[in-house]
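Presented as structure tokens, the chain that follows is alone, the form predicted on its own.
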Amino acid sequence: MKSEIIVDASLARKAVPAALTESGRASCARRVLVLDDEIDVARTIAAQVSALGHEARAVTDHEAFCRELSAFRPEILIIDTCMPGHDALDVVRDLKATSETQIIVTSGFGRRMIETVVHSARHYGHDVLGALPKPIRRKALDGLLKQALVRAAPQPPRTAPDGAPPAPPAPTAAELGDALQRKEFLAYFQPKRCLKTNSICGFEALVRWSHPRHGVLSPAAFLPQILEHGLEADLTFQMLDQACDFLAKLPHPGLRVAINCSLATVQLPEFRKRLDAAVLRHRLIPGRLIIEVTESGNAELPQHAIETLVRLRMAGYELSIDDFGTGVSSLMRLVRVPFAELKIDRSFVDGLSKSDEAQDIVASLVTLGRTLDMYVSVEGIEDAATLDRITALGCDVAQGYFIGRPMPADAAARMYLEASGA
């Protein structure tokens, strides 16, 4: 069947509101290309776009779509999810991600299908304005097109300021060993907020390197090399000591600190001895420490690892299953290990306020946590809208830059004392 291209410039001229001047049209009207294999649907969408004051073209197959990308140079693409031959997944994969082109996804196959394509488009770096189920409502379309005007201005590239030092080279095993010996790795503490009391209920200890030449470095600058050179356990023990020292200076029974421990480190024969010794030396109770065990890994935990975790829990230490949902053995581990906390990975939180599917998943995880007598913690909270959503969904604890950034121990202690009125 011959492809059809519909150019609705005349519709656009008729439908532009009278208040929109020629200069206003030039600055506000967008070039919109519609891709839908059903001719009547393509015509309808293009007509709606034109009636809202934009220049619209529509195509019904992939070959015509590619031609119009070059000839029409659209600023916004409206793409149907299901196309014979080349569907929306092919389009978002093959299309170059540019700051000038924004995408709206449409479908008649329901919300989950649309959100899957939206997620794929964002994975490939596209600016996705949103999704529209069919039949498309003019008000919803208008809202997304107006949103495009706000987001269309190109952002200046992020460059280092003049004179900024270059990124440090990857550290060697000898440099890392010396840094551990000199205790240059510091625990920074990120606050966690209880959503029921709206108070700071704990912190997570996150590692930073106080480098003598390069300043404070984030884990991305050294953690891969720590793992590569087998220094993870040494670093974990230093973080453990600093976390205990921090807790000892804030003798509030309900305040807890979480430290990240890999399963490999937890299974070391000396781990339990070092853990107990640190707690005893600082006169703490085990329940003030949360051992965050990363969830990803092999499909099944070996029996001796399960027994190690169970014994930690028996001794009173809190256990958290970190990055929940990113590995392949989540449910089995929840059944076999008595975790106290289920920590939802930030990948489920990004875009939560705009994604019904993400909200459904978080709500299901909250229900799962309640069923297993666990409290539910959420990381990656970056704005008030997301905080409001997770609160409404019944989560217990929130963590993220909107709550507070990681900070040195002294600053974290001051922050907690001021917030608690002590």
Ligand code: C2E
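Here, rigid core means the biggest group of C-alpha atoms that superpose within 1.5 Å across both forms. Residue numbers count along the first chain shown, from 1. Because the structure is a prediction, the values reported are computed rather than measured. What changes on going to the form predicted in complex with this ligand:
- After superposition on the rigid core, the Cα atom of Gly177 is displaced by less than 2 Å between the two forms.
- With the core held fixed between the two forms, Leu387 has its Cα displaced by under 2 Å.
- With a cut-off of 2 Å and the rigid core superposed, Pro84 has a Cα displacement that reaches or exceeds the cut-off between the two forms.
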Contents of the next structure:
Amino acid sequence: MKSEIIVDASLARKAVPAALTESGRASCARRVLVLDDEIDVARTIAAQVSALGHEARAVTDHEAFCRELSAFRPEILIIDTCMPGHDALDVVRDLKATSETQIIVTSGFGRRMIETVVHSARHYGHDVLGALPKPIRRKALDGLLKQALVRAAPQPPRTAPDGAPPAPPAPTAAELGDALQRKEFLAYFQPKRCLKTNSICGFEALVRWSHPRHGVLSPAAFLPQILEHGLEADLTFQMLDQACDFLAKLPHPGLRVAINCSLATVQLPEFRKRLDAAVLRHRLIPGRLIIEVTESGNAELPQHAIETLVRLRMAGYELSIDDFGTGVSSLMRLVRVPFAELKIDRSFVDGLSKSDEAQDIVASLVTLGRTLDMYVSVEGIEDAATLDRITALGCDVAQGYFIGRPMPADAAARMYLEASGA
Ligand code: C2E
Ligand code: MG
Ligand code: MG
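Having seen the form predicted on its own, please provide the structure of the form predicted in complex with this ligand.
To see the whole picture, the full complex is given below, headed by that same chain.
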């Protein structure tokens, strides 16, 4: 097929506003390359882009596309999903991901097809602005192009999570043993908001290492080594004590604290004994503690583990299945263990408000949770739009930086007391 390049410079000039750069383009205009194997469609999209004040070129095959990449140096690519010979999946795989080029995916094949290509493009490291089902609506196109302008503005440097310094070298077993002995591992508490009452209903205890030289370290800097050296049980017992201390100071029956545990630690005979002893010592009821068992890891859930978890539930402890959706035997575990909470993993929440697919998944998990008599939490809520979405989708509890970051016990208690008006 003969390659076709359509240049819509005239339209672009017509729509250019007054303030021009030396290159003759409007300061906010972008170079946009449209790739669509149907000539009429390619032309129409390019004309729409030009009419919005940008410089557009359209190509109909891969050869012309490659030529224009170096000749025109587009800042935004609008790519059709289905093209004979070299389709969008080939394009996003072969294209070098650069911070200068952003991608918009278009398709007449429905949103599932578009979302699949968007995922692939992101997998290869591309900055995807969004997807546009065909026929393309001018308003939607304008919205994405404007978003490109916002994203192209210089971004402030990213800070390490929770203000933590860069990770020091991996700690040795001896260093971790000493740190445990000196009680340097602290529980930080991240609030969880009930979406029905809009109030704080609990906290998750997340470990931090108050390191004498490196400052406050996040789990990524030491948890893998804790697990590797078989120290997780000791760490869990220290976290348990701090969680119970925290709860004992806030004698509000509805307020609960979750602690994170691997399945291996939960199965230790000592675990149940230590748990009961801590609850008794702090005069708590077991229902104020949630045991969050991580969903990833073991493919199998042995009968022994099932029995241990069921007995914990019988004793009144709440069970939560953490990071749901990342493991392999999710459904089996859900059905066989009376978990009270299903915590949807953060990966499903990324870009939730813009992804129909992610919303469908969350909605299905809410239905699944309801069917199994569980409440559904979502972690990783970083903005108001996502909070609104998960509320509308029927989730029960939200957790994330938008609601509150993990913080030391005193700060968390203050936050809770202020928020609850106590
Ligand atoms: P997790 O249990 O799934 O905890 C949630 C993680 O997401 C926490 O990371 C939290 O700080 C982070 N997070 C919360 N909200 C947001 C948000 O809005 N955006 C983003 N980007 N992140 C958010 P953290 O504290 O680094 O903990 C990582 C993991 O380490 C935890 O994941 C948990 O699996 C493990 N962990 C933490 N504390 C303990 C512990 O005491 N024992 C064990 N066994 N594992 C722990
Ligand atoms: Mg957790
Ligand atoms: Mg989690």
